[in-house]
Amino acid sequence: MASAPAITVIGGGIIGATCAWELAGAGARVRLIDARRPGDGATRASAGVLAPYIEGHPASPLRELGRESLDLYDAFIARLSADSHRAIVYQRNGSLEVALTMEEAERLSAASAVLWREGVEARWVPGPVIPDLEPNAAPDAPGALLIPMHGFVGVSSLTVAAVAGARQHGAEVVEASGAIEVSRVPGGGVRVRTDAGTWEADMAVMASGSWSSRITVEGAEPVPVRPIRGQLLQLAASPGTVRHTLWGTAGYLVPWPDGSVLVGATVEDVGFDESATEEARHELLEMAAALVPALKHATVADVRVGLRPRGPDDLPIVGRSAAVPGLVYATGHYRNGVLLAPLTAQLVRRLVLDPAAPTIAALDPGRCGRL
């Protein structure tokens, strides 16, 4: 491979931009590819919560890399900030899993035991102290899990800073360009056809989500990821209404630093249908409500629909193909692509320019079919 290879990477929401920043940061010569604007799909409607062990209390490969990637998050975003010139919120508040009644309480209490046996700080929190941490949370709220590592991050500006850090390395940056087919190149190389033109390069990433099912790849079955639609509300507060991340069996509240409260998620598997729905809008209110009370007359600022792309075991698809030789998938990561995106790129870009570099098994394309 040529010292200063090029590299299409095909999809410009979270993961695909940070791999591309990455990569033409390490000198590779970068085609950032999207069918809309980067960050247009999923990523906009991505809460941004950085929480491995809430995602997975127990023991899980989803959870270990999730926490391997966590690890990675201060270094990165303060390498990202530096590199595009541009601000990125991002804050470690840490998080608050609320029980509402006793049952959640007594799973919560021995969940922070385990934590805490295997190294992770994860403190109960009795009833009574709750107000201490937070004076809005349901008052009659038996007990809660303090995960001080925890936070969040704004997904727009991370996607949008990675974008401009990538292009300050030289990577161009092509919208409304769908991908359509991955195939090989003669000779060597892969060859990405698009709605709106066709590029050749020594390799190409396949970080296009959702979509990644939509676009064939030469000798390869189709990628087996699916669309699940998340809805996510923002709703105006004022600052301090919220001071953690909040947990609740039905939902999460995340506190932004003007106030208001973005309220996630609904898991919707509807196709490709990305409309909002009074239904979804009335069930993120009420766990809103149930939370936090003073949200309950709260007024929706905002409402955002994404589709999180899923996979067979619900851990992302990263690694080298089967079929096209120089055809990476960087894909699957269904809803923890903010929180594996340092991973994953920093994966990307090994799996890119070192042919030697190993693929993680649990995540290898192979284990899916012949990708």
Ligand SMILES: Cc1cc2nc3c(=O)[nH]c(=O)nc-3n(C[C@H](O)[C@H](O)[C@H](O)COP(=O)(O)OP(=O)(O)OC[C@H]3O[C@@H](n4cnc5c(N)ncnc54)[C@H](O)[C@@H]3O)c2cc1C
Second form
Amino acid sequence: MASAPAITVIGGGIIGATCAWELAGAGARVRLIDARRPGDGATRASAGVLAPYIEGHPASPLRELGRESLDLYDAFIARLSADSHRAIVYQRNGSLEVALTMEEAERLSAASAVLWREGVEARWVPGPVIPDLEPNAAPDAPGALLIPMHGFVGVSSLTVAAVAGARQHGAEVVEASGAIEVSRVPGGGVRVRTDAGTWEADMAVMASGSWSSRITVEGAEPVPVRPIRGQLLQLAASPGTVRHTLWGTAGYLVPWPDGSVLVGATVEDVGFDESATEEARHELLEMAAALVPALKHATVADVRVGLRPRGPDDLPIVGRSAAVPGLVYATGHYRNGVLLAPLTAQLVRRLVLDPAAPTIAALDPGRCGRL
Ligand SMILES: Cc1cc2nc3c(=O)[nH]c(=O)nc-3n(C[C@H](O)[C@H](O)[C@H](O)COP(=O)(O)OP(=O)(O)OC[C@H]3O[C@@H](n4cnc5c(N)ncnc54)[C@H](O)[C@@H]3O)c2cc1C
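Could you present the same protein in the form predicted in complex with this ligand, rather than the form predicted alone shown above?
The next block holds the full complex; its first chain is the one shown before.
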């Protein structure tokens, strides 16, 4: 490969945009293509919660990878905002997982003890103490699990910054250009045929989220990623109504810096349908009011819908294609694409730029079929 390799990144969601930025920053000549506009896929709907110890299952690779990625976040945001000259909404405000029944309280206090033993800062907060931390939480909650290291990021601001950062390093961004087929170029390199033209490059990265399965890869099976719809509300509220990221068994609330509150999220297997539904709106409003009764009559300021890319085992698919040697997959991030973005971008940079770089076995595409 030449000293400044040419790379085509397919898809400009948070994964493709951050990979493009990392690669361009490392000296590659990057072309970022998107079927729509960067950030218009699942990324636009995301709540941006950074919480490996809630979303990850105990002792699973997802939890370990989530923690590893969370540990990269401070430096990642600092570097990206300096590079792009963009402000990125980012707070490590802690999460409070609120028990609304005695049964949930028992489960969460046991989880708190397990996390402590594993060296994770986690604290069980008895019911009477909750108002000191979260004055508007359900008054009869028997307790809550506090994890101070958790936080959230403004996903749109992060993605806009990643695209701007990539451009600063010379990347070209091509909108309305959907990849149809990826194939090998005889003698080396990768060809990406799109509905707006065909490009050849040394390497390509497939970061097209839920739509990855629709792109034909020469000699490979379709990547087994399917869309899982998520709907999220933004409620108008006064600053301080919610302070931490609050979790209940049915969803979560994120305190936005302007005081409004994000309420997420549904998990629906409805194919490529990106429409919002009344049913979800009611469900989410009910859940929000159960956690914070003051939100019962809050105005819905925005409704967002996105399709989470889900692979067969809920883990991302990140690694080299066996069928097309110049192709690297970076897809299937399902419910944790924002949390896992720094780790994914770093791994993709290594896999693309260093032929000897090892992959992470748990994420290897080979586990999902002939890819
Ligand atoms: C409601 C909701 C809440 C969420 N909350 C969280 C959260 O709190 N924390 C967290 O970590 N994650 C969360 N997620 C998950 C997270 O949003 C996803 O994992 C992440 O956005 C996936 O990013 P992506 O770049 O892979 O996919 P996408 O954002 O979907 O981007 C894929 C891009 O590829 C483009 N594309 C599609 N087809 C083609 C093609 N043929 N050629 C070129 N481009 C193409 C699309 O236009 C799109 O821009 C949430 C998701 C939803 C829906």
